[in-house]
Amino acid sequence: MSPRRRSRAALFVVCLLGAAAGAAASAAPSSLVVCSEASPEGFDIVQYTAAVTADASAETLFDRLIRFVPGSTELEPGLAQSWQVSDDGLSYTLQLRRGVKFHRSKTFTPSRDFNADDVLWSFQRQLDPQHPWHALSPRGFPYFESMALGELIERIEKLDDYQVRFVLRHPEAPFLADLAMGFASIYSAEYAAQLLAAGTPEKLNSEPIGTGPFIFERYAKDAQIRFRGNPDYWDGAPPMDRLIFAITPDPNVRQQKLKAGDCQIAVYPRPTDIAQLKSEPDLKVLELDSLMVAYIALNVRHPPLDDPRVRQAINLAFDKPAYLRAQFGEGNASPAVAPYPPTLWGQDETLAGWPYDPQRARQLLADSGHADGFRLSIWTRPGGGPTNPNPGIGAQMLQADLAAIGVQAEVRVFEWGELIKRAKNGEHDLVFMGWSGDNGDPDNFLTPNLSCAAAKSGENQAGWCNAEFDALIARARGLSDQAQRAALYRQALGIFTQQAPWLPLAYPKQFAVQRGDVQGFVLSPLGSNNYAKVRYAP
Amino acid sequence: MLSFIARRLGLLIPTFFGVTLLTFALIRLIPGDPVEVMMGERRVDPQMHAEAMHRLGLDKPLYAQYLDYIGALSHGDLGQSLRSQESVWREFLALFPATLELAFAALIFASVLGLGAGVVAALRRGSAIDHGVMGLALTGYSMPIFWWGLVLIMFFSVYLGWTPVSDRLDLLFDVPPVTGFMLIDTLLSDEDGAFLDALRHLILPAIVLGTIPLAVIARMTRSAMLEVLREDYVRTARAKGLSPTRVVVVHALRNALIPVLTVFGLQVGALLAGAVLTETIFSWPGIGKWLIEAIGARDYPVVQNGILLIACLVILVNFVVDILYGLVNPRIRHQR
């Protein structure tokens, strides 16, 4: 090497260090990039119900008056700092807590801080047809309706500031988990105004503002959300500068990308996954008992499923364990006895169920007159979902386990939309379906399900209408004593198993895969993933 | 020529509206509707489902929505999408241009290699560089996309990590969108290496969405080629003493394009409307992905002008390599 070729070689190497510890000086940003499985509907999350569009939304940018403890059903504060329920509980005053910054972004400088006149804007959209954004929402608030919120919340008032009021027209226990809903988010009444005046009013869905921990940056349809920590967030900064939703729909492409490192955390793994991702080395599976319940819907209103007896002949026919192993894997679900998992108050632990027993369903069903058998029809749906992984094996078990005792089943398959039509005019026999629990209260799988009005508006799939359970979760709906509705769960679910209008099938576990050097992140028995207080660090 | 122009611009009314009636009618003879879509496993109230299908004007006649369909279309309005509520023509317009880009890439790995085999293929007729070629465009026609693309993807992402996984750049580069185009948008932003990692990006899913069309190019350039090898002008050629490159080159490949060039303008078609495998495995935000999503939520404005829009583009194509194959093949030009 010359000396001026060496010298040469000198100054880049200066250079290169120097650039090194610039580089090392103005530390990169840190960043916690999550494959997502799908893109959002949009932003104004009280206009959708899809889980991926609340972690999107709700759950990042937008904050509640309550929210669940993560990774619990658990209530804490969140934007009301306290409240109190009145004796009747028909009124809930909230306490708002102060000081809570709004994001602000390029188009929006927020004049003032969170306060009543938010609240109020939040829900009198959803409650009152009158507001002038009630009409803006095409889609409607369908949270908020199918809750039938409208008809529960009286009035809404604010009372200062930073103090509201919900009165409500007849009591109703699971109130406060509903505030800590996704739809329940609330909205600067200020933006709204402002987009409003501007003729712009669908940049509230494209744009949001909210008081959560990261603010929103950019959206790239089916590409990516990119968001930024929100420095003023009120419950401390999230440790990560910057998260980025990477959507990346297909779960092998998602698990290939993890293992790479282009991503830190993948949702929604294949349970059939499970054991080969445990094997990983540098990967961790987190799992939970998640708040679903998957059933076989007895359709009660026809003969000879009128019959207790002939329900529970079905219920002892099925080989459960060996459905759970084809459907979901070796201990990716647990058998369900009742029509909430085990996981959530309620439970009665000494709930056995009906075990696997031909011999007794047998025996069943020559009591209830039916010794040589009988027809009826299976109906599923073609594609899967979280709570029944393969339809069309699921109904094919169940077919061979029904000959067995002699009943002659018919599998029919149709689409989820026409499923559900016609399910709720009752037209079939027995019916696979799926629940998930969205606010960690026992009501919000009884009522909808189960309850009298449910049979008569055909959610309620069996038909099934008992005076004495109707009562008694209508009772416990009532009141406010945890320890009281309890009881009267308890109650209802040993009505419950004895009637059988129902086939429990399966509890499934909810997974996620995370680099092994991931901290902080936990899974919601809800279904919802925040990263609020996530931490990587390569 | 100008008559023949204006043949084949007659011929889109009749194409356009068919595709609208048909698109129309289709996503409307699927089970299920947008309303019972959005609630997913919460199922719906039928009082609720009403007012929100009346909201959606779905609650009118068939015809008076085809009606008002068609009216919006005559004013140029695509309408909005029922789930995002953007209008369609920007969430086109958002996505197109990662498809264009793909599909860009796509062609040019399979024409110049599809072209290089099948000529190759056809001078060496017979010898094992032609069974091995003809061996391997049978193949990759035959490939599975979805299997071909993971493969790619474990080999050379996974195990050599060669390539990216998936995306069309790393994420931690923030390139805003200008043109939609990523390897113009990383040229115009400031972020370093971001071009690079951009082409990075396209190789993988350029060379999955390109090999059936390869191997279509390949097939049809060899046939061509030894159909033409055999003409007396070639011999001709030959016999006058002109190289053998001049020879392939100018007087035979010119005349065996012909067919290809219509296999070339199918080809084009099928990689705007059907890249959806390849965006899928890729992550590759691009209008087939959108549309697949679009027919599962029963959005039907996006689904009736998402498809309407990619009818016109493959008609403008196959239009314009009409006009090229005239150009290249003068006989062409003067038939009625």
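Numbering follows the first chain given and starts at 1. Whichever C-alpha set is largest while still superposing within 1.5 Å between the two forms counts as the rigid core. Owing to the predicted nature of the structure, the values given are computational and were not obtained by experimental measurement. Compared with the form predicted alone:
The two forms, fitted on the rigid core, differ between the two forms by less than 2 Å at the CA of Arg67. Core-aligned CA deviation for Pro213 between the two forms: less than 2 Å.
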Given for the second form:
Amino acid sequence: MSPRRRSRAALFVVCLLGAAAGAAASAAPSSLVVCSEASPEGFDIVQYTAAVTADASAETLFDRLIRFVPGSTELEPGLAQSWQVSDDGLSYTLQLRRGVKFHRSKTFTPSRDFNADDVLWSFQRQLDPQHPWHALSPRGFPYFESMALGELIERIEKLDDYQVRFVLRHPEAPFLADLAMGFASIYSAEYAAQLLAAGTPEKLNSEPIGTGPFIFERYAKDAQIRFRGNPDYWDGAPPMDRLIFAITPDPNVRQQKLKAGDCQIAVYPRPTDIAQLKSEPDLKVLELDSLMVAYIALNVRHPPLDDPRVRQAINLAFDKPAYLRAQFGEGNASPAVAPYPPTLWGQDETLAGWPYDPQRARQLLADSGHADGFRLSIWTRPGGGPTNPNPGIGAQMLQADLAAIGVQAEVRVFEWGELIKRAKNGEHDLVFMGWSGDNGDPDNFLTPNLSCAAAKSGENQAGWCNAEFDALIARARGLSDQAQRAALYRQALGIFTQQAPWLPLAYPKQFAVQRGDVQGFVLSPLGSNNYAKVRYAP
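Any chance you could show the form predicted alone after that form predicted together with its partner chain?
Chain alone follows, minus partners and molecules.
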């Protein structure tokens, strides 16, 4: 071989090696790491209401028949391609999408695509007490029950493999939006049958199977959740091969990890840190006027909190302006006066809420026979979130203000999942809570949190059931005219204010921080976080 030929051969080999290296680099797995704020309660989303659980299940593993356009409350097709509503508002017929694949796992290989049987299983499980899976949910179905959907839905019909019909007993204005909520996620009826036959139904909660953009890999409690991208996803495979939730309750640690590049997105920074984070050249702060409310539920099942005067006194005793400054800083939240923020229609602008007035609070306690005060407990969580950025400080401020009117309060701190479980059982006196709207309708703040059905299910942490309030919000749900509904909601809000089952705290802004090279992440006004279209290319 001549020297020239040898050099060409050598060059050819070098080019091949370079091409192979380039191909290997381009094929290397890409990962998106999110510093999340808490551990999920589980992955069977119909059993839970916490946003962190929805992010780890409904937004990753599952789909709904209808979904929200990213970053908005507008509805768009999901697993249903289209739908028709009857003129009387009692019948909803949905055309299902064809060719949708369920996830595969080491223990499950689907034999068919998604169809109407999966829709019926997912809803009948919650609707029908005789369904073989109905009694297998240890926590019940909190959304379904608190929204009284068992009383609303008369039946669900399978018209054919790709067409279903919901028949209602009465009109329900937010019903389509309800179908886009996490509790309406669609499960594999085939996988459920396999688990039931094997005697392992609990795996529905620990080894989930859905149709969503990510496939569950493993979960280390209080540490990490790992997903892989679904290459067969009907709406296009996610740009990232791996999605990792690094569970990081401390917001300071979330920021440190973000700055170090250990995660690319950190959710729910402390509002008081926003100004400093905006000055970081490698970071980008996202913010949104979201549909959130922070509040303290006053458990009316525990005397003397069953007396409205005592509840009013607690509202009057709390220095809410000082609390807002300490928790959120300037301009990052507005004081709450009602169960939902003014960004939603139906708000009563004349409601001023309870002012800070300790003297009047002491008088109300005296009028109620508690001039010498009493004892109670304040429950909160350890790590901060969007509606409670610094739980320890908030609880101590409330404790001090109550002491000033003679009420001695013990602060008790519980891990988030434990807090929710025990508050649902009604064990607390006062508990710091928050709510993110799920569907852009005022009813979503009122019925799941303050209705009599929600008091019965435990999701109404105040345990408050007021017949007049309940009748007003039920009537409003059945109307299609928004102006008529808004008038009824304003009446209901007046009752809520006078009865004071909550101490409304704040309407916070929503924040997240990402590294500058992250693309496609959009904040949702509904408080959820979806990473299906997020790309990270360092």
